[in-house]
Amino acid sequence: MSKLSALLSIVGIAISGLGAMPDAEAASSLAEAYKQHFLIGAAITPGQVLVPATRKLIAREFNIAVAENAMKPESLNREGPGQYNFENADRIVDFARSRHIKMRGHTLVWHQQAATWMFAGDGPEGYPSKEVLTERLRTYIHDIVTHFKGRVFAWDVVNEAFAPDENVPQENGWRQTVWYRVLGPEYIELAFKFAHEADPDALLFYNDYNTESPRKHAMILALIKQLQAKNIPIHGIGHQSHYTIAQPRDFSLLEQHIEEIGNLGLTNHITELDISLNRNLMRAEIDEASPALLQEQARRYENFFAMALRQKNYVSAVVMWGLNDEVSWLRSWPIARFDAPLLFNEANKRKPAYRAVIKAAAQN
C-alpha cells in the first residue's frame, strides 16, 4: 500500500476497489452522497451541539467536523500557563464521537486568537527568549494534543505562516509573527515535531488561505520537502477555500496544486469552504440572496465539488466554514454586511447550492 493510500485508509476512505457508486441523487444527506468519495463536514460551535435543531442537522448531514473557535489557543489557554478550559471543546468533541463524526483540531499555532501570555517576556520588544518560547510551545502542544488524543484524528498544526502576496510585515514571504521573530522559520518544524510526539497516530496539516497562489504554493511545497528531508511528519495540506461567485475565475490552479501536493505523498483537506454572494470578498455589494445569485452560487459549488471529485485520490475531506448562513463569519468580516455563503439558510433549509453539491456526487 502506498503512503497516501495508508493515510487515507486511516480516515476510512479507499482509493481503489470502491465497486458500484450509490445513486447520490437519492442520498439522504451530504455524508451519504459522498461516503464513497471523501469526508464532508462543517465548522460547528458549542451552542449548536446543544440546540436540538442544529444537533439533528449536524448528525444527519456530516461525517467530519471542526470547532470554529473553541479549540484555538485563546479559547483553551487564555489565562496563563497550565490554566486550560476544555469545557466547550470537549462538548463538541464528545458530541461528534457520539454521532460517529470524525473531528479535526484547529489550530495549534496561529498568530491570531493566540494565548497572548505566551509572548510575554523580558527579551527584545518584550518577547520571551527563544528557549522560553520553545518550551511554552512544547508544553502547550503536548498538553492540548494529549488531551484530545484518540478523539481528534487530524490537526491543523500551523495556520497561515506565509504571506508572499500581501502588504503585511514579512520576510521573504514568511509572515512576521512573534513565532517567526523569536524562533525563526524552524518554529514550524518544532510545532510538527511536538504534535507528533504527543499523538503519533494523528494526521498533521499545514493550513492556509489563497493556496492557489503560485508564490504561496511554492512556499508550501518547499515546507513539505524540508520537513520530509528531516523526517518530521507532515501528512496533509489544508486549503481554506474562501471564495466568491466570481473569484477566482475557476479552480484549475487549485486543482493543479492539489495534484502536486498529492504527488509528494500528502493528502489534501478543503478546510474552510464558503462561496460569498458578494463578488468581491472584501466588499458589501448585496442586501439579499436573490434567486439569480443563489443559482450562480449553486453553479460555483457544483464546479468546486466536481474539481474535488476529480481529485478524490488526493482530497480526503471537504469542510464548510460554518453550519448555516446566519452564523457565517462573512456577515461580520471584513465589515458588517449581508452574505449567504453556505449550503443551508438561516432556517437550516437546503439551498440550491446544496442540491448542486448532491448533483455533483451523482455525476461521479
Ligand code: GLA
Second form
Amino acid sequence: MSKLSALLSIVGIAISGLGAMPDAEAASSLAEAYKQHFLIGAAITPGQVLVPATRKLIAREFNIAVAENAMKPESLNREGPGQYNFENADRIVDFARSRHIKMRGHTLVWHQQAATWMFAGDGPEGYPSKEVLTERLRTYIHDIVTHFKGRVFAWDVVNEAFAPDENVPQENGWRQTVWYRVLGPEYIELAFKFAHEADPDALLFYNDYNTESPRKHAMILALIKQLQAKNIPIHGIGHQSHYTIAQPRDFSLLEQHIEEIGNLGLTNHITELDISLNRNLMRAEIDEASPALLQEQARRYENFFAMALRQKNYVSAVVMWGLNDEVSWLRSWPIARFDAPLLFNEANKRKPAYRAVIKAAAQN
Ligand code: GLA
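Could I have the structure of this protein in the form predicted together with the named molecule, to go alongside the form predicted alone above?
First the chain shown before, then all remaining chains and molecules of the complex.
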C-alpha cells in the first residue's frame, strides 16, 4: 500500500473511490505508450465528461475519442427537419478539445439509431421519393459536418451497408436499408460527396463489423475502387472489431485486409474494439471475470495490438468501444448478461489486458 493510500485509509477514504488515481504498477498511459505508433482511445458518453474520475481517466489515457451515441442521427436530429440538439455532443467535443484529444465522428448514415422521420414520405411503401430523401441526406450531412467542422477530424460517413454473410434482407450483399431501397447503391457515394463538400479537410471513413470476412472485404474493396474512379474522396476504412476471446481464431485475415486497404492508399482505424469473455458473442456463458479468463483476454489483446503495430504504416488509430467494463454494451446486447470486454474494470482500474497492451507497445 502506498503512503497516500495508507493515509487515506486512516481517515476512512477508500482508494477505490478515487477512480482516477494512477495504478502503482504502471506509470505511463496508453497514449504515452502508443504515441510513436498510432492514436489510441475509446467511445465515451456525455456523462463521463462531467464526472471527475472519468474525466481524469479519459484525459490521462487517450488521445482520440468518439461519442458512443451522442453523434448518431437519433441523438442529433430526432425531432424533425432542422431541429438539432447538439448539447450532449458539444459537451464531449469541448471536453476533448480542452484535453487535446482528437474526435472521430460516428456516424452520419446508418440503418439503426437513425432520425426515422427522414424515412417517412408519400412514395412507394411509405418512403420518401428519391429526390426528397437525397435532399434530406444532403441537408443532414451538410448541417452536421459543418457544425463540427474543425473539431471532428474524421467521420464514419456510412456504417454497415454490407451484409454478405448474414441472413438479413439483402441484395448481392447490400443490406436492404431505406437508404438503399430508395436511392440504390449510389447512396454511399452521395454521402461521401456531401461530407466532403461540408468539410474538405475531414477524413472520411466507411465503417463495418466482421471486416475479416473475405466477402465483406471484397465489397469494401469494390466500394473504394468505385469511389476512387469517380474522384470521390474516401480516406479510410473503419474496422469495428467486436471480438471474443475465441473468435476469430486469429487476426491474420484482418491483417491481410488492412494491408490491402493500405495498398489502395487508404488508412485504417480500428473503431470499436472489445474482446468479450463470452467465447460466443451471442451467448451468456460466464458470470464472472475469473483470473484465468482475464489472462486469456490479455493474450488476445496482446495479439491484436501486435498485429496493429506490425501494420502501423496502415493503421492510424485504435478505439475501444467503451470506457470500462461496467458501461460496455455487451452487458445488455444481445441479452442481459455478464461481460468484461475492455481494458478498465468497473472501478476504472487497469486490467491484465491493459498491461498486455502496454507490453505490446514496448515490444514492437
Ligand atoms: C455498432 C455501431 C456502434 C454501436 C455498436 C454497439 O457497432 O457502429 O455505434 O451501436 O454497434 O453498441
